[in-house]
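This document opens with one chain alone, in structure tokens, the form predicted alone.
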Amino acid sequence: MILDPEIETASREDLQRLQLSRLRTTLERVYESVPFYRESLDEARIKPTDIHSLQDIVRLPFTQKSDLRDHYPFGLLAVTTEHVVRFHASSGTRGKPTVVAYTKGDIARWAHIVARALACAGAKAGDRFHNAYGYGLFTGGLGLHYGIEELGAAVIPVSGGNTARQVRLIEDFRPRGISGTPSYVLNIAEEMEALGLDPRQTSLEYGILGAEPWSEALRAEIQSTLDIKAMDIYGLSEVMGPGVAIECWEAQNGLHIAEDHFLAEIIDPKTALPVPFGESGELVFTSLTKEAFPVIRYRTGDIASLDQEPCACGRTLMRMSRIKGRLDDMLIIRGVNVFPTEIEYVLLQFDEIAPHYQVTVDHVGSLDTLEVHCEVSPEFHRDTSTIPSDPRFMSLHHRLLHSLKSELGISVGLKIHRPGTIARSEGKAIRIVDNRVESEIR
């Protein structure tokens, strides 16, 4: 269902005219209201009136996460706190949290953007929707919540955690849709099996999953395990929250960006120069309609590409690829770049391996080492008598180790565990344990 056909099927020329008008308005607002942006623009020797086309955006300075932390908590607000109706913030595990704010108008626009995204992914008015994203300072739970209600669906605000209760509510309330991180939704399915239930026999028809990078292989695993369509949703609190982009039900091939509210770019993360359409680089967003907390050329740290080709669903909105990984999650092991999703892709090619894994990185002598921890599936475990001495297990270990080396381009360690060994997530999965960082801290 296309909720806003005048926007979602608009011509490229009409979309760009709207974006340019809103970009100039946003620049004028931040120049007048946010000292940080006024100083940044003055240092770059550019005024809002100097922007005459969307191509001129490359003249504007970037905003980075460190800028949000340096101006903690309210230094980047474009309105006084009296006009703010909600704050969200990051966990602050790597320093000061990043704080973002919303006016009443921001909340209303966000709800509509999310409703439009949900409709794109197959949700309908009248649906019951199981929301397993965490509520609180994280934008996921409340961001989806208001959009579900705006669409006219009934939200079941479960939040994360208490997985057995999640299963019971799905059984009793019979929702058509579910949202959460891919790893946690898979955890819910595993809990169903542990309780003697068939995950393929629920009322669920679609899942709207995000907040962590996930591979096509994991999508296939989730769709097969739960017998649903699984759509990727993208967002980050600094730009708005969930709903910035989403896959459509029809194609599941790239995420349609809400271009009337967000201007997207891809840059080379090393040179900060634009890259051509179709090439991967760092995703950059400029908000076009935010009142309380607009951002100009925000470097997300996410690796993706952009695509302007027509989509089977009929929408003309630009699409971004699924997130390949985050720059701060990219591991550099003996000069080779490795993303967790590349490891996930290899693991899920093996039916004998369950979709749960963790990577540990250490510094041994003068070299960095990477070790992959994963689990065998319950079915394989039942069929092998003495792990790891069973010949079938030894063969699996050899084949998987060879595939990892071939895909990643480096030798890695591998430990295959019994089912249930890898810690399960009730939110974002912890894929990397970097002991090099812990050693530096100690």
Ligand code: DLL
The other form holds:
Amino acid sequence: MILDPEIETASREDLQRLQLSRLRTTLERVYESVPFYRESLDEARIKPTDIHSLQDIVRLPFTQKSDLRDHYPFGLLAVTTEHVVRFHASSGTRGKPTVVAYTKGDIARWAHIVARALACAGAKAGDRFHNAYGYGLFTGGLGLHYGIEELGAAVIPVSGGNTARQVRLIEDFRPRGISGTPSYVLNIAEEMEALGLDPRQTSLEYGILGAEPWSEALRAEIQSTLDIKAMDIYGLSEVMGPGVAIECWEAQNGLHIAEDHFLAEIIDPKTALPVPFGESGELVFTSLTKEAFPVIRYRTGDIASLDQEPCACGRTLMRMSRIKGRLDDMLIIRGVNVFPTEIEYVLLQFDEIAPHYQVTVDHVGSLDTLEVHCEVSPEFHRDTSTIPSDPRFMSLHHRLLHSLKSELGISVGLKIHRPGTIARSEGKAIRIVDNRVESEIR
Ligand code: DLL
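Alongside the form predicted alone that was just displayed, please also present the structure of the form predicted together with the ligand.
Below, the chain from earlier opens the complete complex, with every other chain and molecule after it.
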């Protein structure tokens, strides 16, 4: 269902007119109330009134994660703290956390954006909705929560963790929708199987999954394991939280950006110059309606492409591709760029392999090496008694190694473990263990 047809099916000209007027208001606001932005605009010798078209945005300076850290905790707020009704923060596993803030108006707009996103992904008023995103400083739990209520659906605010209880609640409350990270929702499905339940027989019809990179192959796996339709939801706390973009139920092919609130660009991460539609690069967002924590040309570190082609659902909102990976997570192994999702894609082509994996990176001699750790499926494990000397196991190892090598273009190590060996996630999965820099684990 299209909740805001006048926006979601607007002509490009109308949308761009709205974006330009909101961009100018946002720039005036940050110029007046955030010293960091005033200084960086002054340094670039540009005033908010110099912006006459959306193309002029390339004249504005970028904002980076380090700018948020440097102004920790409240230095980038465009309102006084009395006007803030909520804070969120990143987990801050590396350095200071990044703090973001919302006014009452921001929270109301966010709830509406998420409600619209949920409707786009097939949710309806009257649905029961199991929200397995973590509640707390992370934006996933509360961000989805208020959007579900705003839509008129009933939220079951389970949060992450206690997976056996999640299964019981799904059995008892019979929700139509579920949200969580793809890795955690898969973990819930696995728990159902461990408890002797058939994950395909639940009341669930759709999943709204995101907050971590996942491949098309993992979507197929989740859809068939749970017999649901799985839509990708994207967002980041610096820009708002979940709901910046979402896939539609009809096409499941690219995520519609809430363009009336966020202006998207793709740049070449090396040169910082714009790249054409359809080409991959770093996503950059400018907020157009935020009061407490506006961001100007925020470099997300996420790799995607943009698409302006019409969509089967009738929405005209631009689509971004699924996130290929984060620049932070891009491994450069002997000169070749590798994203964990590319490894995931290869692993999931093998029925004998379960969808749980981790990649370790080490520095051996003068070379960086990559080792893929994955698991056999429980069925394969049941049938092949003598891992790893069973010829079927040896053949699997050989074929998988060959596929990884030919798909990634580099030689990698491979360890195939027994079922249940790889740590399961209750939120964002940790796919990379980087031993090259001591204590830096992503
Ligand atoms: O992960 C917000 C969110 C919550 C999005 C629930 C979707 C659902 P942060 O914790 O600030 O916010 O992390 C943001 O997570 O820059 C991406 O690298 C990654 N990410 C978020 N959504 C997706 C997605 C939330 N659909 C960072 N696909 C972002 C791939 C995603 N990566």
